[in-house]
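We begin with a single chain expressed as structure tokens, specifically the form predicted on its own.
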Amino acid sequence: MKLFKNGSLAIGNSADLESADVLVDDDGLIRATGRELEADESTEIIDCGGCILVPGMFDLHVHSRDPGGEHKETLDTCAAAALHGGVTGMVLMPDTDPPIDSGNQVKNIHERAEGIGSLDILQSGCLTKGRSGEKLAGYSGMVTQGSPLLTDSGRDVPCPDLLRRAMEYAHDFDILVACFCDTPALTRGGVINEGRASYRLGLPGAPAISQEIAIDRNLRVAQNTGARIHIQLPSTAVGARSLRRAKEDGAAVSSEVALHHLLFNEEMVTDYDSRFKFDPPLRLPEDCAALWDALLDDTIDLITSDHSPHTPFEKSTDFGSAPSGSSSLETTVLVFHDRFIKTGKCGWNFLIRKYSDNPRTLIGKEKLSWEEGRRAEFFVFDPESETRLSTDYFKTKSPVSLFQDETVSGAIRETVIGVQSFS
């Protein structure tokens, strides 16, 4: 058994931290929580003085790159990065090579993922065959094999009639449709937000309306079909307003926001630094503020890392040619604490709701709990320490991050899942 002593428990329904010890038995189950718990001589005691015990996070939007992009990331390195960042469960996007668009492919990923650090790894499936936007993928097989949602991840379904049929079938299977909203005819070859930054840098811009129009269209199709829809990575104030109206109208809609869309804007793109290249791109300062407000008032339901690893060589090319995204599984909790919790903008309970409870609930999983008999699934966080986000810190195969070489407040000492601990 293990006894985590002298820590404070964080929970999702209260901003207060509760001083308590946590006793984990040899089956990895929580035996007891409370003050001054005692144990026999065979129990390993872990002193958590000054630390906070936080339920493991669940990331709904992770790009594993496996299969087909193993030079960027593998299932093993993706799992290691997640555990290092306090994430104990995640949904993998299907934008691999080949794309995950059949039940057999989902089954293969789930079988390979079994036992990797005891993580809860789920594989999503494509909406259309090969993410081509031309034919529907095999929904029945993917649902049977446990896909929690369907998405073309990084691509929208351009034909509204095909999208309608996709949502009708998804409604019949009662599976969530996650939409990456984009209007390709407007986005064209845009690599940065269309506006001051694109003019200043002489780069082709992607206008905000390319996403905003698609959000409105997809919401209307979902309302018409009765499908449950999840909007991936909204990045503008107008998009947030559309989501708010849809919720007020009673639509079965949820949405997520990536940390980089809360913290960074187009004005921060200088010297053609491709670490700041994302899809959708970084927008305006007022968009960042509107997304934070939407997260606060529950218009936006959850936070995601949008972990999108690329090798240093790939990201070192010119801004226009470099791929979009960066590694972020290991930095989301740390940076959120540094920017929002430590500064008093919110408490641990807010992060737990948005990055642990809500993602799990959305796909029909139980929220984590400190109750006796539940599996131990938490991380030990030291708020008084610091973490240097140097290359050596990362366990991902592609340690290119927006926060590279930055020092942030707090440190994740270890992540616990059942009887296993990872540091």
Given for the second form:
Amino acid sequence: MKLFKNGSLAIGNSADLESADVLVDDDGLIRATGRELEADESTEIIDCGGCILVPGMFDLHVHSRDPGGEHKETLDTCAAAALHGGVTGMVLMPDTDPPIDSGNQVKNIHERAEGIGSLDILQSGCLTKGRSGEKLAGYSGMVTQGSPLLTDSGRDVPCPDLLRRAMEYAHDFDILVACFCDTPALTRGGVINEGRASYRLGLPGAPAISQEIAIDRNLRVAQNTGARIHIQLPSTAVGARSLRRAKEDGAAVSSEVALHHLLFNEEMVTDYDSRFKFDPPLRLPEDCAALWDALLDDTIDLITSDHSPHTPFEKSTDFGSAPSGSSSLETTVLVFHDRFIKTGKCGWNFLIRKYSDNPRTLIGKEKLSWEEGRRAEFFVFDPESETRLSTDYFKTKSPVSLFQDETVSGAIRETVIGVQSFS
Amino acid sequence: MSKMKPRKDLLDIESLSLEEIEHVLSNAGPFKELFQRSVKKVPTLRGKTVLSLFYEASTRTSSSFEVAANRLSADVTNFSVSTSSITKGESLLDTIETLQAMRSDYIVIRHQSAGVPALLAKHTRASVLNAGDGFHAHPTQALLDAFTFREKFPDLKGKKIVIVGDILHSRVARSTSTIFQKLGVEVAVLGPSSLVPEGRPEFMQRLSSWEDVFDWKPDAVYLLRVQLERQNGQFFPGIAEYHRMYGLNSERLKVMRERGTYLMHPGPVNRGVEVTDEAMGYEKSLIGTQVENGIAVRMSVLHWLKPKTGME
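Let's compare: the form predicted on its own is above, so bring in the form predicted together with its partner chain.
Full complex below, order starting with the chain above.
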């Protein structure tokens, strides 16, 4: 048995931390929580004095790059990065090479994932065959194999008729449809938000309306078909407003935000630093503020990392040609703590709700809790320490990060799943 | 000649101080005088090598740089992009490695993607001269425009210039408007909303018609080339309508002639699109002078920049 002693427990429904020890038995189940728990001689005692024990996070938007992009990331390195960042469950996007669009492929990933560190890895499937936006993929096989959601990840379904059929068909399986909202005819070759930054840097711009129109369209189609829709990565105030309205109408809609859309805006893109290249792109300061408000008032349900590993070499080319996104599984909790919790903008309970409870609930999984008999699944966070996000901090295969070489407050000492612990 | 702490690279106009701009412009004068002599060459860059790397087709700018380098006695090599492995998908960083190994002292680069010259500059000891990147910058064009305008108006304060045409896709518009603004010249733009982006700086006030232009009383009209090849969509209905709305036609030329307004254009000119044939013979056209001054200004830039080669 293991006794995590003298720490404080964070929980989703209260801002207060509760001083308690946690006793984990040899099956990896929580045997007891409470003050001053006794331990017998065979029990390993882990002193957590001054530390906070936080339920493991669940990331609904992770690009594992496996198969086809193993030089960027593999299932193993992706899982290692997740655990390193306090994430104990995740949904993998199907935008691999080849894309995951059949039951057999989902089965294959799930089989491979089983052997990895007992964290919860779920493979999502494509909405359309090959993510091509031309034909429906085979939903029944993917659903049977346990895909938690369907998405063309990084691409919208441009044809409204096919989108409608996809949602109608998905509705029969009661499976979540996650939409990357984009109007390709408007985005064209845009690589940065259209506006001051695109003018200043002389780069082709992607207008905000490109995403906003698609959000409206996709919401409308979902409402019309009854499909459960999840809007991925809304990036503007107008998009958040559309979501708010749809929720007021009682639509079955959920949404997510990535940290980079809360913290960074187009004005910060200087010197053609491709780490600032995202899809959807960084927008305006007022958009960041509106997204934070939407997260606060539950218009936006959850936080994702949008972990998008690309190798340092791939990212080091010119801004226009560099791929979008960067690695973020290992920085989301740390940076969120540094920017929002430590500064008093919210408590741990907020992060737990948005990055642990809500994503799990959304795909029909039980929230984590400290109840007796539940599997131990948490990380030990030391708020008094600090973490330098240097290249050797990262366990991802592609250590490219917006927070590179920054020192953030707090440190994740270890992540515990059942009897295993990772640090 | 005036003295100024040298820079390694010339990437844009934004990063230049007013003093640096003054320095390049004032030194271009003596170089231009050289062109009147029978021997147009000076030994300034003897033994130095200039690599010319044009990812986008260009005759004017590449020749202008080549002539400028030759007149400074540098050795010029053209790295032929269209026939090299670059077009076969060699990564930009690998190309940069290759270039670095050639140990050129100066690299003149034009690239369709904004920021490539800056990336190259970061990775090479050679001085990088941006000869145009994406829609971003064309700093030597801006310098030659300012030089040309200042030959006519030695005191630039309060002078006015209107830039007409496709601002959205124009690196010339970006760099040239910036240099004029820095030199105290008022800048306005004329063009359809589809080509005059909202994200432009505030100093670029927008005029809505040629009537507005004439009411504003500019000292020069700067026509941009309508870059049909650059446009991946329909920004205006057609050439005829563009010419009618924004082109310099006979009527508008007549007003300019009456007022003695100068005409500028970065070239090459599309006759019948942004200008009528007649305007090509306009006595106040500075288009030819711009070309000539381009060489002098580029000599001045090459003379000023200092590569970090030979410092290992």
